[in-house]
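Take a look at this single chain in structure tokens; it is the form predicted alone.
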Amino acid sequence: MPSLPEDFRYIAGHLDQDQQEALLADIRQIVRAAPLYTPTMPKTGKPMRVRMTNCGVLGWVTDKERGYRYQALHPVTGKPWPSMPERLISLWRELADYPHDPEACLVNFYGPEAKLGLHQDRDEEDFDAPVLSVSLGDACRFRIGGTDRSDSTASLRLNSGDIVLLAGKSRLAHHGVDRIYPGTSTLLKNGGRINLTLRRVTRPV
């Protein structure tokens, strides 16, 4: 099996059951100021096969017309988009080795048929600040590759509670989720999966 990416860190069960419900409780207010939305590709106008939300001063959006691209308001409801709950901006602080805390942090929710393609996150200022993923509910297949797409791969099984960085030499890597394993957590009433990742977008001054 190819070889994980350098300086990529894969910090398994970081998060115990307790800490995990916590955090959801966040992410349910979260959902309650910020509705779920369903994405559009850029250009086609492709719906994603996820629906997502944010919270923090910016927020990840993509639509057909002006494509990928951070804003400080919900691009439904026009609202701006809730604040960064305490429990994560201290994860970041804990676990992020960088200085200046987080902007945004994109709320995925995949349903059991979900997958997100192999992609870099490469629309924010400062790559110098690592992405930091939390997985919350039903395990993934998460394949991560090279800065090139067509560098050779390596997966692994995410499950609820585990935390992973694209940090330093992994910071542009290729990745992207294969498929949900349905049935595997209990933390969703419903089943699926959230994702949390956690960006530093402007370069601080």
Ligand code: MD6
The other form holds:
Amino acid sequence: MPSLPEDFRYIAGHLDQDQQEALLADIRQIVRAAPLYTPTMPKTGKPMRVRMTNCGVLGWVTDKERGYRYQALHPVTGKPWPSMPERLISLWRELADYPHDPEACLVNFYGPEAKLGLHQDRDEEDFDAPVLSVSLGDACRFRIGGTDRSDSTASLRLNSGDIVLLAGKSRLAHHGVDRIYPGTSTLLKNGGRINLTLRRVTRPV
Ligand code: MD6
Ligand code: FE
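Since the one above is the form predicted alone, can you give the form predicted in complex with this ligand too?
In what comes next, the whole complex appears, and the chain from above leads the way.
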């Protein structure tokens, strides 16, 4: 089994049941104000299998015409994204080892069949800041490789309450979600998996 990239952090079981439920309540409020929508791939317009929304001053979006980017407004409602919950800002301050607060939190929702292809997170201006990810609900098989797409990869199972950080030398590591394991968590009444990724987008002045 290939080893995990240098500076990659995997913190199993960081959030206990109460913390997961509190965070889920925050996310429900965000989704009420900023509904999940189906993003489309640049150029091809192919719909993604993961539904998305955001909170924070900026949100990550993609569509056929304008591709991957960050913007301040929800692409469907045209409204600003809901603000970042205190709970997420605290988590970032606790774990990110970075002196500025996050600007964006991408909320990904996976149904039982959803997956996410191998990719790099490189739409941010500032790669000095890590990307911090929180898993809630059903478990998944997460694949992590290296900075080159052809680098060998390792797989790990992410469970509800686990945290992953792409930091330092692993910041531009390729990663993706191969599959969801339906029925492995009771946190979401109707099943599925939520992944939150907290990011610093702009370079601090
Ligand atoms: C997911 N995660 O876990 C997808 N990106 O559903 C990501 O794409 C990701 O876990 C950047 C940093 C950590 C991640
Ligand atoms: Fe990613």
